[in-house]
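Single chain ahead, by itself, as structure tokens, in the form predicted alone.
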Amino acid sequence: MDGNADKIEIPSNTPAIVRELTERLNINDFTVQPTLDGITTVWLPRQNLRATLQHLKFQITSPYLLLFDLTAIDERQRTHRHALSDSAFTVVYHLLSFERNDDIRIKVALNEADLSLPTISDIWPSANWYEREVWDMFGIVFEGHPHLRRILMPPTWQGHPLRKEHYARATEMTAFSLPDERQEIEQDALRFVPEDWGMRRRSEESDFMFLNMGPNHPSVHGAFRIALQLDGEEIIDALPDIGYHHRGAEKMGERQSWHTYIPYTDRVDYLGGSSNNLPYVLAVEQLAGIDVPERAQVIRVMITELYRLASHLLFYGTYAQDVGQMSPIFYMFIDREKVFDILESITGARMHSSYFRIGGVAMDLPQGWDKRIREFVNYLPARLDHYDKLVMQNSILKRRTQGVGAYNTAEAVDWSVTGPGLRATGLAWDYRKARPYSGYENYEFEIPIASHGDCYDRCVVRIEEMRQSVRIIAQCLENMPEGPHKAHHPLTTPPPKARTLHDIETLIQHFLNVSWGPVIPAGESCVTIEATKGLNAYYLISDGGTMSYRTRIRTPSFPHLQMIPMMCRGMMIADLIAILASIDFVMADVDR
């Protein structure tokens, strides 16, 4: 910075972080965009991008250490552009500071003639996959990226799916055919060539062996592949290859109405059920200005914590099974069935209940809803004590998992790890405590932590989280307020049935609201929750229509899998199985 440069005049209403950046970097090209989520959103020219991000991570007091998300927007069909920079495509960097308990969103505008930006994968290693995803989906090049190739789509795919001109449905294409010559091309594209991945075939001492784990089901939840470079049984390198489970959930979000998209969210982390609905409906409610009744908020918290128990019980059982214990999974699935019986009695479904609605929940609690829940919260703690002796005190399991796949807090943050995987390193940071939503500030519960950041501790944290979920559910049980289960706002979906037969106007409004969906005011909103596997966020952009203009799903499992190479180098193949089990992921949460 030039000490003799003229001091830049800063408007008095400039956010504090932008004022600090302007003064420290002596850059006056920051443009602040107001958003409904309250996250400081700043546009800046590409030439200032790296300097600004480096300053935010390395030089500022209480830095923004976590790259929470990196995505893009195709702006070319957007009509409501108030306070937006002139842009054909926008790349969005979302950073989080634990010390400040604050976020900042950096936006860079690009024109169609020059879709390129410098990579930041040397600043945040987790940016590697995020930049590959943006290139894959939008065709934006990141100069200097070490391995810029498709990540979710097949290597032979034509086009970039999240561009507005790319088709959204198979019915928009000609009938599918796969002639023999095309099949050979597709098969050849999937052939593993070590040099294409930066791997060497031999060292001075030995020839390496290459092993494909997958893309069938390699001890994990969903189809993906890990290409292993081995010296005997020692892992020299391991490269995850994802995308086999990609279903275009973000593209679907831009073709469904705000209401009819809710069932799609259940299928992202399909073990998390309605906890997937929560960040989505909260973001829509923020866009629409809907206040959710207190009873609906408590019901949402109770259902979300029940799904956390269901997800963690499955994790616990499969974790023990993957390292060699066969019995625990059968006991734990019995308990998981009890959770599903409760959920089915309340929501009408088990895993994919799609129970939450814009403005509240689908239906009120049934008569006698509390009986099964009361029995369950009294039943589960003793079962968890039994499992602790059965699993966590088992000497073989300890030897298989303690000290294996370990990382510290700084490494976890560098790789964008959140949730139990981060808290296992000793950082007591839980979104429900740090930034309470849906009334979580009204509940008494602790943030479980551990200290070693290894496979064992990642399980320890989740076990204690189950105990805390039981505490929260018990508080919901004892303090369930009276009142409506859904807001009476006109944009709730579906709208209140009582309003349908008053006159023809209300009937027409109800019909349009159900068939086309509500018209949500233009704006941007990002809402994050502490989901079962880490931080899950929906970043929604409305252009003032009945469908989302841009639906971005930030899932925890996507960055978590990116850490696999760092976690398993120098380990044995058997250790990799324990590492995969301890991450707790499903591929739908990775690929979306």
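Superpose the two forms; the largest set of C-alphas matching within 1.5 Å is the rigid core. This is a predicted model, so every value here is computed, not measured. Numbering follows the first chain given and starts at 1. What changes on going to the form predicted in complex with the partner chain:
Here residue 179 counts as shifted, since its C-alpha moves by at least 2 Å between these two forms after the core is aligned.
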Contents of the next structure:
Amino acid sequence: MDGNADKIEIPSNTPAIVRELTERLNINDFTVQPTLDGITTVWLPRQNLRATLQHLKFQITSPYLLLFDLTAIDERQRTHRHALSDSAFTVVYHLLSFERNDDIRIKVALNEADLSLPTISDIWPSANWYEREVWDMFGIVFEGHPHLRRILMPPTWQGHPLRKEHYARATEMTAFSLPDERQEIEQDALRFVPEDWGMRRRSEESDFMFLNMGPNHPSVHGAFRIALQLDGEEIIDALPDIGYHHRGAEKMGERQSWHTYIPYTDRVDYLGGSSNNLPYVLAVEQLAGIDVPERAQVIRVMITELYRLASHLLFYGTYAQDVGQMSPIFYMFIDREKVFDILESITGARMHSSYFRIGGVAMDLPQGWDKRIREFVNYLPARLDHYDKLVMQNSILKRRTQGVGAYNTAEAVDWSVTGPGLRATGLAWDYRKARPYSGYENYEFEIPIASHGDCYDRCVVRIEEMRQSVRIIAQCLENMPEGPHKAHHPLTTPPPKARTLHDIETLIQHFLNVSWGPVIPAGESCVTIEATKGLNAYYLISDGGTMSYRTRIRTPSFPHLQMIPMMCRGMMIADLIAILASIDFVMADVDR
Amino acid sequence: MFSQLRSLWEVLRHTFIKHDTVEYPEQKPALFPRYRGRIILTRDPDGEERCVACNLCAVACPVDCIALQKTEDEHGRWYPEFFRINFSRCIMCGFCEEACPTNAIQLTPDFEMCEYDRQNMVYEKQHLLIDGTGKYHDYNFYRVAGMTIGNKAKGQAENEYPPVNVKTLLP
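Can I have the other form now, the form predicted in complex with the partner chain, not the form predicted alone?
Full assembly next; the chain just shown is listed first.
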């Protein structure tokens, strides 16, 4: 540092990390924004972005290794702008440090005339898709990005959907029609052209074959296409093509009331049911300042863990089926049916229960709710032992999956892998332990890990997680507290029904909350949970209205798919099937 | 080799276990009382329509599948003139039942609603209205609310004081 340079003055209330950045980088352009979620939020000018992020990843002690999320906000219609930089579009970088157990959020303000930023896809490989998504949704250019093209919308799409001026409903546009010539154009646009992606059609020795796997193929678990570059049966390269399941869940968040958006969250990771509700309602409750009663918290934990079981059982079955065992999935569906019976008896639905509410849960537990759960927690461990013999100890399955699709912890973190896929590499990091929410600190359970990070280990971790979930559910069963299932707070939506039916004051509140919806105070909040497939976060921005200003859904499956090419190069197609099975993704969770 | 034979044996064992298959449609699955299926409109214990056409279900519906219009009878009771649910949009989330201030709209444990013609998924009031009270037996909104209707004057509702005579100073 230049000895004559003025020493930068740092206000005393500056967070330690910002102080360190200011001193180390000798930049004093950081602005700290207070947020409700306690995540240090720093605004910085565009020219300092790369240096700061590089510093946070490479130079700092206990670095921020995981690019947790990268997204943008269209700020042009935002009214509550105090403490925000003057910004038309804001790009948000959310980093996570395992060692510090801390997050940092970096924001860069852009004006409308110059929507561009340098890429960070060379710093974090996982930024590649995130930047494509931001380009697709907001039209923000990332200079130096290798393939900045649409990722979720079709290549022929006009406009950028998450911009405020883009329509949200079909009724805001002319009636949809698809004449034959238009269909030709649309289909042609989907054709995979290897040269577009820098792939060669032949090498010195051989001509490559290009194979579309999907969008309709049983082992891609949904509408998902992988274009494969093959030399014989060996995979030279792969290009995952997503977006077939895109429904604009984030855009819908901007037109539903805070209350009526809950059923939409169920459908993001549709195998996770109400465990999708959880980060959403937690984030809204954080904005609203609602403390959820203990009974509601325990009910939520119990329901979430039941959904984890349902999701993992489906994973286990399809995993075995994809590598050639036909029978186990049928047995696991029987177990899953028992989980759904429990969920149905409590919530009223099987897969999309929409059971959680702002301030609690929809209904109290029914009489005799514990009987089936008690039977089930005694039943499942023996079944899992049985499956161990049937599936996991089978030598053919082992040969198909051990050493296949392996990655180490550093690679996993670089590609933003979270959840069982990360723990299979040996990193014991579970959000429920690291940052307990909904009272997870009160439960006894272990974080299952494995060491090889291959397809086999990813399954091992999930099986052990099921045993731990059973443990947690058993603890909920034995320690279910008495008390209300909804918070006593004016923003609890809807207020307790028994009072609504007999008391005009409650009825008025009820009318307002379920029709216009609760008015959530302005602010920003991001709540993350350990969902079935990894870390799932809802980053909500309220502008002090009855609807969300911006709903960002950070899903685990999105970065997981991005890693497929790296995992399958040099492998056979059959190995790719095992890899896909072991990732455990849901296309709705990828595309949202 | 042993492990493969054992896998085969474990599968074979299932041949002798009681099967879990439900032979639908001959055998109907047992559904729970809370199961959220086909929506109905119920009547109060006196056999009158419960729905007061307040529109709260329609606005609470996340997918906007409910439409209705209010009308009034000669006694001052409110009714829906028409009540229409488009079940091809409905996601059975139960928000309407939760929103209903009179327990009129309820979800029932019935899911068998397939149709060949999509238009048949649009249910009108005559398809929705049943003769009973549904899940909530005793509630009658007009007995709770202070609204005057044919056979009930001011002051006769639950927890309601008789009306104050505003034209006198005497207690």
